[in-house]
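One chain comes next, on its own, written out as structure tokens in the form predicted on its own.
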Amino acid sequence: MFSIRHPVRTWYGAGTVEKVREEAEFAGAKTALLFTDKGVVGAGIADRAIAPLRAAGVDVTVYDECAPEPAIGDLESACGRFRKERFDMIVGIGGGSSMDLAKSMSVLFTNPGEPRDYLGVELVPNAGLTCVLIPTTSGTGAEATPNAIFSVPEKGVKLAIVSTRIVPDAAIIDPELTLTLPQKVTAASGVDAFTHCVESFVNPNSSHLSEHYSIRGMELIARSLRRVCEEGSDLEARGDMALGAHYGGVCLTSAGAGAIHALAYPLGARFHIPHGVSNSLMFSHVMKVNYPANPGKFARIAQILGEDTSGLPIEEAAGRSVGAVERLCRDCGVPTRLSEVDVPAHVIPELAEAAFTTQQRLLGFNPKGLSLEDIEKIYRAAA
């Protein structure tokens, strides 16, 4: 048995953000919270949400302070700020950041207790507010998603809320929005949609539903991340990245992601590393470790992206995946060595200690289990 979870509904295409005044009508929203981050609103794309709400009478308040790799106080700070309010409908519009505690918001204001109750997994009892969620960036999928990740200082780690009851009730992919991207934002989250593609794909809770999504993300992303992180204009490969990156939210509702993202989040936590290059940091090496696990995937993971697997054996045709994404992310500029971004290998047993101990529900979706010395040996490494 095997289930997926969308959107109630998803909008993709050039221009698209304008259906948010759709969705507002079709909820019969008078008042609006819109997240998003002071960059997004300083490059005018969040007026481009904000207008046709207001377009049709939506009362809309804006918290742009947003902060990348949300800590849970920031979830914390917004609740106080305005639980006491009343809204009909949730926005948010930027990158994952955005989203994230957009889509907490709408279930906050709907739920007693406190932010840190719903760290877990569905334990979210009631329907949230009304929730729109328009992605920025391509990489995070969070406008599909089940979860929203929050750093926890004191633990050193990240968590995350796992509901249902977050899914959003509309995606809006709009390319459009990406085409003033930044070139490091672009390929950090371009290879972070990469991975939830890859791992949603190699996971024991793969199913033929969710390989769909998988594999069609990953065709997508291959395809054109060399691309957009070349040329950042380029309108038909940032829709292949939207959506590719969309299918990535989309697979991971049903199969989830593994070691990769297990061992990413404490660098996150500890050194405040985008998600996307924490991703990237661990990227190769995890898959080193994991493709005896499963030759036969990736195998098709080294095909997609490019590799001549013909006559291989299938473990040499599947080992071949590990350079392939190696290059990937060199080509586009994003580190795969923890030396890279000033990680010492002295904290390398605490990384391995957090990961082991706070990631288990996503360690128990890796093609191959891992103990805490395999751990801290896939982060020496990747030193």
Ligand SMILES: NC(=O)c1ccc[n+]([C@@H]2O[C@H](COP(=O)([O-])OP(=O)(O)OC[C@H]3O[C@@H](n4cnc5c(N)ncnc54)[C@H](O)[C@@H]3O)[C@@H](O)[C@H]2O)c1
Given for the second form:
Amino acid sequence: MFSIRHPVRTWYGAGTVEKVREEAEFAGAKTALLFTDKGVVGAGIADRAIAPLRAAGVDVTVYDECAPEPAIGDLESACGRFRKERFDMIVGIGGGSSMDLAKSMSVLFTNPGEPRDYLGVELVPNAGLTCVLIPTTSGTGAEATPNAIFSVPEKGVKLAIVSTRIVPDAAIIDPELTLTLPQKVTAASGVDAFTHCVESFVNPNSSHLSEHYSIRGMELIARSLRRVCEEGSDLEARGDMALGAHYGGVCLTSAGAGAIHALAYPLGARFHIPHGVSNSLMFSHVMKVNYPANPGKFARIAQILGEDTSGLPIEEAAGRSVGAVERLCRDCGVPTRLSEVDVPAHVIPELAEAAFTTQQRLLGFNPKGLSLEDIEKIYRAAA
Ligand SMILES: NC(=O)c1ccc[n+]([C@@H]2O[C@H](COP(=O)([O-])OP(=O)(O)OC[C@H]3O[C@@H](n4cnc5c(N)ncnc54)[C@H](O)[C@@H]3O)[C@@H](O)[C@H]2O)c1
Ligand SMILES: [Fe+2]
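Can I get the form predicted together with the ligand as well, since the one above is the form predicted on its own?
After this comes the whole thing, all chains and molecules, with the earlier chain placed first.
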């Protein structure tokens, strides 16, 4: 038994950002609230969605103050500022940070209470405003998922609103929008996308349907992540990454993530490390612990990453995935050790405690059960 959620309509291809106009017309929208950030505006990308909306006569209010890696307080501020106004449609154009704010706001116009009330699984009672999400990084897959992630500073962790009601009405994936993405963000968000495909693939909840997206996503990213890090103007490789990241989001909606994300969240929340980088720090170290739990799947990951595993015993072939992932991250210039990002060893017990106590939802999906001691050992191995 399995289920999957998708945006009602998904557009893909160079130039598809224009389709935001068609989505507004389909929704009969006269007013829109558009979430983005200053980096996306500065790169001239936000205007690629604003112009066709305005050309269609939609009155667009632009909120460009989405903070990178938003805290729940950022959602509360946006809510305080706009909730009393009326809009027909919400648009999010940017990376996961802008899209998470947009999709959360889409239900805060139609539901009572405070943003914090909805941190948790399926706590949103009413459908939201029409929501169109347009990714400009190739990473989070947030345009596909029922998740929106916020750090909760007083708990030192990241928590999620997980609700089918925040899967958008339309996702518009236009690889042209990622051509301006700086190398560091390209690399880190690409690693995030790869972890989505890997964690959903090895997840006990995976199914024929989710595996289809996980495998194809891994193949697209394995063939093009190094390339986009070297040559950001390669539109074909950008296209692979945009689609691979979207598939990563789709397989997450069906199967879920696991211990890489569970251990990465306390790092992101406490040290403000970008999400893709914190995943990279945990990626190979968690895989090393996980691969014996499902050697067949980890051997497949090794093969997709180009390892020659022919003739190897299955356990050994599976073990090759660990080094292959570490090399992928390193080749793209994303750190794989805590010391590289100045996380001191003395905080490890606190990180382990935070992951263990607040991330049971994700830890429950990991192929191998992890105790508090196991988690601490993984952080120490990554030190
Ligand atoms: N909702 C989900 O399912 C989900 C999944 C994984 C991660 N996340 C969350 O998403 C956030 C991270 O998102 P992200 O990695 O996409 O990065 P981001 O949204 O934080 O953006 C990173 C930086 O890149 C810039 N940028 C984005 N697109 C650009 C472009 N085309 N050209 C130039 N600059 C551009 C932004 O201005 C920003 O400074 C985290 O908060 C993470 O927890 C959400
Ligand atoms: Fe992620």
